[in-house]
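Just one chain follows, in the form predicted on its own, and it is written as structure tokens.
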Amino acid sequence: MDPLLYVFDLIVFIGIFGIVSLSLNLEFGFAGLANFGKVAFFLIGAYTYALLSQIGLPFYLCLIAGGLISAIFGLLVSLPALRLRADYLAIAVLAFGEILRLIVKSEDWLAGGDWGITVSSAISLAGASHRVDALVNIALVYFCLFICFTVAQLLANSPYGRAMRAIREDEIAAETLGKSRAKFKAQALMLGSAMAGVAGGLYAQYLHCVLPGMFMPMITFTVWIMVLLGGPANNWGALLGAALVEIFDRGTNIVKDYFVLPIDPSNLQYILFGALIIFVLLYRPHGLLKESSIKTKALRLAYNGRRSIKNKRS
């Protein structure tokens, strides 16, 4: 493989799982909701663009209903899982997403089954090098990335994202605040999962196909690596806990070109996985990066204020 063309190839799986680990940063580092279903939303969102695209839909249309239909999967899914205490709904949510790959897997009429659906590209340009067709989807990609992460900023610098942190504290003094936690849970979830929908568009785009096996529960355990590596609740960190996991990743899977060794490097890949977790768990839980602070004008004035009242004093 060209050796550019391999760098171009890691950039854009780090511009999609970027997105992914966004999405679970909303849900989990905001909200604090325990989604271990995100490859659920990732699946439907790949699926959902690759059944339009088969129908002639642009590609455009098909990511926007990729976010959408994953969206209404995660209004559906968070009405009874809401109900649950946090581990319960990390199961509930843990046992639709292995439910609906064996659903996809099981139903040949439905999305190919195991043989899966093959996907056209729908950017390629005509007569165009690989590296050019390369340059287009980084474009695409990081386009659709910029545009969740400055929602995802916004929303955590709102109103609305400070009404998360509080439920995510401590739900019941929100709620006497009249905050309701069901609402904002369940729309943390919807946005999430709207997220990892486009995520998995971009997917199924750049890899022309789709396939059951794409979709197993290891992409939730390394999303999850993503955002506890780089900081719950740091939009940055999640973007750095994807750029690392992937670069990661990626280079466990060239090793075996150049050294001999006595494990296979998939097998080395995710002890180094389960120890690089709980090293970060036990001596930096907040991740590589702290958690944001908010950044709204009311605190600004105050702090401004302080700074003020201090400076007269001295």
Partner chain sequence: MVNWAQVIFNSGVTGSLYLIGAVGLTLTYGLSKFPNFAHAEFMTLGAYIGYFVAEQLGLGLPLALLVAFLIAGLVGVLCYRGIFQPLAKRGASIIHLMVASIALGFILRHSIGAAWTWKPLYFTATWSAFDAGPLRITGLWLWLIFAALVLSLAMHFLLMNTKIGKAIRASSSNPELALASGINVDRVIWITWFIGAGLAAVAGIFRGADTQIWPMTGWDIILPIFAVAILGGIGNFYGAIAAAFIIGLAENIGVVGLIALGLSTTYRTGIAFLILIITLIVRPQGLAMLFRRA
Second form
Amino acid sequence: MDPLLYVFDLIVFIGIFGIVSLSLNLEFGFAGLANFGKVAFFLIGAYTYALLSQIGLPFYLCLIAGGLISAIFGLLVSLPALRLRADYLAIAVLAFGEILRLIVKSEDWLAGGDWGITVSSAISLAGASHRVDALVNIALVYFCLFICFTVAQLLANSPYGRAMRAIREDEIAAETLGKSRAKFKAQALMLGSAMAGVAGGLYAQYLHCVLPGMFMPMITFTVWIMVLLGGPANNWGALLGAALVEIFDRGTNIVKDYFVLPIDPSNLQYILFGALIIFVLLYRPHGLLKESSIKTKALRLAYNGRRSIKNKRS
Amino acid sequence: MVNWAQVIFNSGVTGSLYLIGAVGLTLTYGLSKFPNFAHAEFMTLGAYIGYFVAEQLGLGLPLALLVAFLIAGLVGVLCYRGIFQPLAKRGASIIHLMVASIALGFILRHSIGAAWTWKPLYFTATWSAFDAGPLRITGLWLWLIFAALVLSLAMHFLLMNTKIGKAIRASSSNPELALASGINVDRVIWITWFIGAGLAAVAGIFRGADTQIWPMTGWDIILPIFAVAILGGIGNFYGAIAAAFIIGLAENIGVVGLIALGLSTTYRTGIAFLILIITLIVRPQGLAMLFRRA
Amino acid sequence: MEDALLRIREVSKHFGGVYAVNGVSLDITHGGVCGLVGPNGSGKTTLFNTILGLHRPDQGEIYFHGECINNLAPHQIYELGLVNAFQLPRLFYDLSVLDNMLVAARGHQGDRLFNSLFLRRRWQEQEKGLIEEALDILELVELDKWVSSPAGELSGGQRKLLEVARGLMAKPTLLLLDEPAAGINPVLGKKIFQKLADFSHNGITFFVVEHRLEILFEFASWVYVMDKGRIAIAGQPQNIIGDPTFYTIYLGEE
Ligand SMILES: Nc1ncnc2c1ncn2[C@@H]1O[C@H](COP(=O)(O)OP(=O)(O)O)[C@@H](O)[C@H]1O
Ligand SMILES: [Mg+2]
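Cool, the form predicted on its own is there; where's the form predicted in complex with the partner chain?
After this comes the whole thing, all chains and molecules, with the earlier chain placed first.
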């Protein structure tokens, strides 16, 4: 295989899962929600993209629709789910994701059943080589990633993000200080689902298909590894985690192709993932990058000028 | 024409399997205060050990059950001691404990995959099927129902009449009080993990013998088992008995319904998921109030 | 008492069989410091939590500015200007001291999702002003050296101070303080009450639970004494001190 194409492919995957990782970071890292059903919203985005592109909608509308429909589902799920304790929420959304997967698996007429749906590329240039195709994909994916990252950063560094973190720390205290936990959590789930939905659409068009088997709960937990490894409540950490996990994934695949190991590398990969995450939880529960502090212009001014403020008073 | 006697009987079979699988989950959930997703892999591990003992060594089902129970129980204790207890001591949140249990699941599942490959295995022992009146029954199912009955009686005796059982109930409902009244809560917890993981292994063998054995054997039924634990009320053994048979009935009657509605029977597994979600939303304490806390 | 700021009528709250608050009626008028004392377990904190909307009263009504707030959520009650500082501090421990203060700011435009993304100018200016206010209050409670430290690094007494400061930050009409001076050195405790008195000139009314009676009675203009979930006696501090029942209820059980 063309090694450059291999690298391009890796970059695309980092971008797509970077978006999902950012979205989980918004929900878990900032708002403290245990979304164990992330893959459900990824699936919704992917199938929406696939179905709409089948009827000939342009790719950007398919992507936006995927994000919107996923956001609506996020909001719907949040209505009953947000009253739940962390563990109940986790189990409920996990089950929700499995139900969705059962539906797309069973309803051949709608979603092609086990055979899935074939999806055409978002942008296909006539006569372009594979490399150019990959570059176009990189441009598209990283454009979306840039938007999601910007949104996540703006939220993180705003009073809104501060309120979200307050709810994560102590939702009762935050509630008595005027932060409606229901509203903030619902919005976090909605925004997170929108991002995951867009990522799903990108994934569908990049892989040229959607199949129920692409949306196993394993996806959710891979994204959890990304966030926990990179550092919750740090958007750079979410991206770093996505990059490391994807590179590690490729690494074990290369090992599989070129070396003979006593243990099947694809098994070894998950054993190492599991061990890594337990190690991180035990010895580095804040991940590689620690939580980013809130940065607003006013805060920066205040911190820089603090001494002068004090001098003025004394 | 629906053979309702068969539907009821099948519900008993399904319920028996879920009960054996759920006891350990509900008890460790009640004591350690987090849902152990790696419970699925305790089942899978049991299925493979059972296969090894019964098929590869040719020692038969009863010995397979015993060996799997002991080994998986030991693995359960080691996992608790090596991972969950240290995490809890470091003040890990419930979310971290859940993620750790999933990570442990990865390790166990793929270690099993590495040891036995992902190719499905089948118990070759043929379970003679015979007809009793309107019922079609296999020997395995009788074994399964028998095992569930023995388990229920044994657990009832353990919880009500032994010191450790009383300690389990006390620690589950009020750990501080149990600690204050001189109960060695730590010992109670690891014994519960031993029994729970061991029983998961027993459930895994029955599931594997009834269908197939592969590294996802346990994960395939983990959500129905969560449904049983939660519908029964977390930590509540008697609630779990009722919930197991309710969900068994719902699945088997549900299949009849699905066929009648012309829907795919792949939705069968979804029935338990739906009950799980509805219970969590409407009544997360499950049936707990209806049963003596145990 | 039409002009009462907070009016509580026959409010009860029980947990299982225990009546933590049992038919309490009281009025808080505008301005000054009103005290609430009583032995441990007499239901003071439960009464506060019920006012705040953390518990729904089993019986009775609570009016704030004449509006019934029984069925409002805690965040709505806060919006009306009724704010609380907890007995056991509930800080956001991973956030900085200053961020803890800013979370409490009432009417921050940047708390809205839309504004945080699209109207950043609008709240940046506001936030500058809020930071000034926060620094003033932090200076007052002697936490100004800790502005950028995580709240989790504060000592027990400092946490208590931040809890109170956070309440002040909301610029409430009525601030409920649950034992603000507990765990703080006596000199600072007294100083805080002096500052509270200053704030009360700026239109904040205080409803304070406090076990340091000598401090409370110096500043309070009216005191309610609670016992076993009921208001046993009420009056001006000097009258309360002279009342023999007060000693049997309160000091007798210490
Ligand atoms: N959440 C609760 N559940 C059960 N009982 C409670 C709860 N909160 C308070 N109580 C009980 O209510 C009574 C009053 O407690 P509290 O309001 O904290 O008193 P105070 O603040 O005056 O010391 C006590 O007997 C306490 O045990
Ligand atoms: Mg109190």
